[in-house]
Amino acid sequence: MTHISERDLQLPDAVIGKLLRIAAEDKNIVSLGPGEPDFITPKPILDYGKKIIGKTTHYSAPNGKVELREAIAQKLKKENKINADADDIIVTTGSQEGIFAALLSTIDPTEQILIQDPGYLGYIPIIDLVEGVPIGVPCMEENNFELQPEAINAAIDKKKTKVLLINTPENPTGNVLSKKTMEAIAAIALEHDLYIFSDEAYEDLVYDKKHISFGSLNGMQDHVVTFHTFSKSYAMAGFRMGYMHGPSEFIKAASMPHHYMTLSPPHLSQWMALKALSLPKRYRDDMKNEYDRRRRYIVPRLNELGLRTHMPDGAFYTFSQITDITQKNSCDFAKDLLNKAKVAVVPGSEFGKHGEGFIRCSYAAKLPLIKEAMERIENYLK
C-alpha cells in the first residue's frame, strides 16, 4: 500500500503545470507562460564552465565557497546599497531553496506570513510545507498593483504575524514598489517587530523605475533578509544558483535547514556564478533591453485586443483584465485560449484570489512569437 502524507495530498494542484505540459507536447502551441528567461546563459559564462567542470565533482562548503560569498558582498555593496559581510550570505540552490530554508528558521505552526494578492505563485506551498499560515494582502489594479502600507495594517495579526514576504518587481503584475512605499512598510515591519523578506529576483529587470533593496534602508539591517538569483539577471535558470543575505544570527539558524536539504550548493554552478558577477553589466542590460522591446510592443497590442494592461514596471510579465471581453473566468478563458487559438498563458487565479478576471503573460518570448500569439487572440476574440 502507498500512503502519502496529507501534508503533500493538500499542496494546490497548479493549473500553469498542465497547461505548460500541453504547450510543451503541442509544436503548435505558442507559448506566454514560462517564467524563465529565453535568452541562452551568456557565452563566457558556458566557456568557464566548460574549462573547469573537471574541477568541480566534489561537494563545496554548506553555505557556499568563500570567494563567491565574498563577490557577493561586493555585488550587494555596490549595486544595492546594503552593507554585507561575506560570513552573512548563504549560496543556496535557487532563490526558492533560500526562501524555503528562511521559512523553517522562522515560522512555527499557526504563525503568519503575510503575501502579495495577486503574488508568486511559489509561495503558498512552501508556506503551506512549513505550517504556517499565508494570508494575502490585496494588491489592486486601481493603485496598479502596489501594495498598500494601509493592506499590510489590516492583515497583521499582532501575535501570529511574523513575516512579511515580498516581491519587487513582481511577478506576475510587474510592480516595483517606489521608495516612499517601501519606507512606509519598512515602518510597519520596525512597529510590529516583522522580518520583511524580500524576494529580488527580478531586480535587473526595471524599466522606468529605480530598484531598491530594503535592506538598504535606514534601521533595517536586523530585519530584512534578502533573496536574489542568477536565474533572471544572466539566464542560468538550470544551473539553480541564488543567495540570501541577512542578519548574522538569522544566517547562523538558516544555515542548518539549508544544509540539510542540499548539504551544498551545486559546485559547478558557483564557480559559473562567480564568473558571472566578473562580466560587464552589457550582458544584463542588453537581455533588458530586448525584454522593454518586447514589453513596449505587447502592453499596446493587448489593450487593442480588450484586454486592460497597465504596462509593468519591471519583470517581464503583462497581468491583463478579462472581465470587459469575456463573463469565463481566468481558468477557462486561458483554457480556451489553449484548445481554440493554441496560445498558453497563466489564469490570473493561480495567483491568488484577487488575481481573478486576468491572465499572465509572458514576454520572455522572441518577438515573433509574441506578435503571433496577439494574432491568434485576436482571431480568437473575433
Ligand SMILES: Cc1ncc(COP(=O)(O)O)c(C=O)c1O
Given for the second form:
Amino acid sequence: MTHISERDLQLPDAVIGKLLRIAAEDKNIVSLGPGEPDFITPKPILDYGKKIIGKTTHYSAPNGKVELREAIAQKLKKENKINADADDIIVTTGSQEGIFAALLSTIDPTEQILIQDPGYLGYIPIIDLVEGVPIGVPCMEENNFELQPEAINAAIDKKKTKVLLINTPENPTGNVLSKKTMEAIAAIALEHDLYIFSDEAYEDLVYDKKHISFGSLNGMQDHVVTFHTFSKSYAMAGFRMGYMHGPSEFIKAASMPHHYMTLSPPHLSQWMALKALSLPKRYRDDMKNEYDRRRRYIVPRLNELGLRTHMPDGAFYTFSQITDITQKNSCDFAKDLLNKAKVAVVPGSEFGKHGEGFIRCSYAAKLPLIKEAMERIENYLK
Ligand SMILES: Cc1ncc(COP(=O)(O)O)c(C=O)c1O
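Could you present the same protein in the form predicted in complex with the named molecule, rather than the form predicted on its own shown above?
Starting with the chain above, the whole complex follows.
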C-alpha cells in the first residue's frame, strides 16, 4: 500500500521539470531552459576536492566548518558590506535549503510571505510546505520588472505578513533593484517590523549596475537575512553549497530546522567552497564576461524576432513578451517551440500569474547553441 500525504499531493508539478527532461533526452533539442551555469567548476576547486576527499568522510559541524564560516564572514564584509560575524552564519546545502530552514523558523500556518511575481519558482512550494501563504507582488514589464514599494504596501496585511522574500538580481527577469528602491523597501520593512529575506543567488552576475545587499543598508542589521550560494558564482551547483547570514537570535533559531533536515552540510563541498573563496576574482569575472557577451547577442536577436525583450541587468535569463506574435498562452507557445522548433524555453506562467505572456530563455548555454536556437525560432515563426 502506498500512502502519500495531502501536503505532498498539493505540491505543484513544475512544467519546467518535464520540459527539461524532454530536452535532456532528445539530442536534437537545443535547450535554453537550464537555471544553472553551463561552465564546469574552476579547475583549482576541483583539484583541491580530489586532494582532500579522503579527509571528508565524516559529518562536519552542523552549521558548517569554522574555517569556512570565518572566510564567509570576511567575504560578506568585503564584498557585501555586511558587518558579519562567523557565529551568525549557517553553511547550507545550497541556498534552497537555507531559505526553507529560515521559513520553517519564521512562519506559522496562514502567515504571509510576499514574493515577486514573476519570481523564482522554488519559493511557492517551500512556502506551501511550511503552510504559509505566498502573496505575489506584481512586477510589471513597464517598470523593467522592478519590484515597486507601493505594490508592496498594497499587498501587506498588517497582521499576517511576516516576510518580504526578495531576489535581486532576479530570476526570471534579470532585474537588479536600484539602491533607491531598496531603501524604500527597507523603510517599509522597518515600519511594519518585517523580515527581509534577501536571496542573492546571482550576486556576481550584474552587468552594468552594481549589486547591493539589503543587509548593507543602514539600520537593517536586525531585519535582514541573506542567502548566498556557490552554485552560480562558482558553477558549483552539483556540490550543493550555500550559506545564510542574519541576526544572532534568528540564526540560532534557524540552526534547528537546518540541523534536523541535513545534520550537516556536505563536508567535501565545504573545503571546496573554502578554496573557491580564496581564488582571485577573475575566475568569477571570466564567467560573467562570457554571459555578458551572450546577453548582448541574444537580446537584440530576440527583439528582431518580435519577442520584445528588455536588456536584463543581472543573472543569465531573458524574459520576452510573446503576445505581439502569438495568441497562444506561454505554456502552449513553449510546447510548440519544443515540438516544432526543437528549442526548449520556460513558459512565463511557471514564475507566477504575471509571468503569463512571456517566456524565459537562459543564456547559460554556449553562444553557438544560442545562435542555433534563435535561427530555429526564426524559422518556426516564419
Ligand atoms: C533565485 C534563486 N534562488 C535560489 C536558488 C537555489 O540555488 P541553490 O540551492 O543551488 O543555491 C536558485 C536556483 O536556481 C535561484 O534561481
